[in-house]
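The chain below stands alone and is given in structure tokens; this is the form predicted alone.
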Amino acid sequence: MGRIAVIGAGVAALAAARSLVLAGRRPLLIAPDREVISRGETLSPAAAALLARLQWADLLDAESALPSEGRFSVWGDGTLRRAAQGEGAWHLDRASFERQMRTKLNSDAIECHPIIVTMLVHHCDGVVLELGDGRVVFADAAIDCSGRAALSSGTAAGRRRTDRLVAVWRVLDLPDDTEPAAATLIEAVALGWWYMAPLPGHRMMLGLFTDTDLLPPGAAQNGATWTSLAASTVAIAPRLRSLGLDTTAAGAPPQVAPAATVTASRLIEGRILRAGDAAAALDPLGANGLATALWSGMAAAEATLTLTDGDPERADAYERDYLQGIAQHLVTQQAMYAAEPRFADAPFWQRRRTVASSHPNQEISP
């Protein structure tokens, strides 16, 4: 059996090292050491599945994980909705939940390279992988999880990126006499949209999404002028408020992280297959990112074990799913974005409303 080479250290990677090994294989996983920022991010219900099939589904723990209570928005008008969605979820510390995947995989005796990868290319029989400090491997096949730097990416890919949506977010510690509910809030502002969610810990996640050159100046660098952002809200400042964060969040600058969606037209190039970021990135309105890097990672390592047999049709069916359910996002992305008709005027929901196709191969109708 020839050897498989997972690139990344994040949930696609680790999912795909993790379904390598239950298939028999001992993977070469080349993820350098990185400390991931702890922060909040919502698991779909669809990811429950996905790591029972990985034997993990006990990593969903009090540590990392905890069950949501329902979404809450503020959304086509002024008024407090709870939404249909959100039953089943969980506000998730992504942090804490690779760690603890990295701990299960190394349980698994894997072949690990904390190194960055500089170069693959392409050969007759597999990839040629160039390593950090200089040295050169080969595998049969490659799974790109690098993320939004999809290292293997070239022309051919096809990669686009939409638009300029970044995230300006902090995680707050909540006061000992707080009880929040553990349910999402999102409300729609002329600026772009805010979400509030409760994280493992006892903490809050706060965070504006706009686009990067629509954040009024200071806003990045200082919680005052952020947290003045939401003044006006309907729901995120008087949250704020009942919880004693107003002045927590006021407190200290914000930090800033890319969320601008990216698409591809192509994930197989050769033995090179990408998945999670390195394939698409969502716009995390969605709320559901981490279960498709769950969901890619996995899909792409059986793809690879059919591909590296001479079989492409299985790495061919991935690509195409995995393209079909981009598409599919991208249309409820844009119908959810048209559900807000307050902002006509604002540059953050025009750009949205004229985006007429965001995918390379299918037409957007709202």
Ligand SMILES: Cc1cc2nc3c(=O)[nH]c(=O)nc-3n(C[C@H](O)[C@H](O)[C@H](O)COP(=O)(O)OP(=O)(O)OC[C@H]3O[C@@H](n4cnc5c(N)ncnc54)[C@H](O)[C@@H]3O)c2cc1C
Second form
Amino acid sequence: MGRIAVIGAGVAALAAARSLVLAGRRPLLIAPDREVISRGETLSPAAAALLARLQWADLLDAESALPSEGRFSVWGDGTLRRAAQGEGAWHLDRASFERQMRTKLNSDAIECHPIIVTMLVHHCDGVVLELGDGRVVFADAAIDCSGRAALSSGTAAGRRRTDRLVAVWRVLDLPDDTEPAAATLIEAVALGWWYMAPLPGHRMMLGLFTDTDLLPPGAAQNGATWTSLAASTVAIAPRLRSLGLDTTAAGAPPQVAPAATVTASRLIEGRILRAGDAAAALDPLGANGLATALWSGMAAAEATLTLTDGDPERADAYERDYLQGIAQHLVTQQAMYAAEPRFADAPFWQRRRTVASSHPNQEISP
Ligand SMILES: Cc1cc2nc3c(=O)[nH]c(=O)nc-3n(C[C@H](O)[C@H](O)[C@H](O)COP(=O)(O)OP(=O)(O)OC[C@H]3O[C@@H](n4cnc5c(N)ncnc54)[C@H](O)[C@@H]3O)c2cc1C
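The form predicted together with the named molecule is what I want next, because the block you gave corresponds to the form predicted alone; please supply it.
Then the entire complex follows, led off by the chain already shown.
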């Protein structure tokens, strides 16, 4: 039985490695140790069935995940509404979630190398991996789950960044005497959109999503400048005040993370398959990145098993399904942005207002 290397240690990689273990393999997991930062992400309801398939349903415990009570938004007009979607989701402590996945995998006794992969080279019947310490490892196939770094993506991958979305965010400790609803709040503003969601451990994530070039001076460096951008919001500012977070949010500088949409036209090259953000990175507005990372890690692992047996059919189906999923996601994403008709002169919205007329009957909003 051939050896399969999994590159990365995020959700996609851990799902891929676990799938290989469940198929009776002992995968090789290669990724540098990194501090995982919990930024308060929403795990979509689709993740439950995937975790059950991995026999990891117990990961959604009180330490890692809060069941969501739904999603509220100010989007399309100045009214606060409850969105149709959002039920059945979880508010995730990402660091705790990944830590638990990793602990369970360690008990599966997989082979781990805590080091970066510097290069992947195709070989006639496998892949050569060059590691950061100069060592070279051979594998029959490799699943690239290196996230937005997309280690294996050369020009043939057709990887394309379609916007400049960036998240400027902080996780705030909630005062002891507050009991916020476990719900997401999203509000459109001229600059982009605000996102507010609870995390396990009595914390709240607050983030502004905008384009890098539109960030006002100081907003990424100065907590007060960043929070002041929320001053005229209909729902975010009152919620911050009601939770006693308005002055806390103005304290330390926020963190910044790239959040641009990145698409690709090829996910497989020879015996290398890409999964998770290394395959395609989705706009967090749809809150689908984590479930997609889980699904694609699992599907890529299953496809790799038949590919190394000389049967490319499953790998071809994986690529086809994934590319179709991305296309569908982009349509939904564009319809979400098109559902906000205000801010007609604002560059952030002008850049995204491309499909309003092609989806006249589609009622989609965050
Ligand atoms: C601000 C923000 C908010 C988001 N909010 C949500 C949300 O609410 N809901 C949701 O579903 N999704 C959300 N997402 C998307 C989600 O976080 C990603 O889709 C998901 O984390 C992708 O997982 P991954 O395993 O593919 O990549 P990652 O988690 O990025 O993991 C990549 C791994 O590869 C390793 N690596 C990188 N380079 C190398 C190398 N050369 N060699 C070896 N290892 C390497 C890294 O160390 C890491 O372990 C958000 C994203 C952002 C930026």
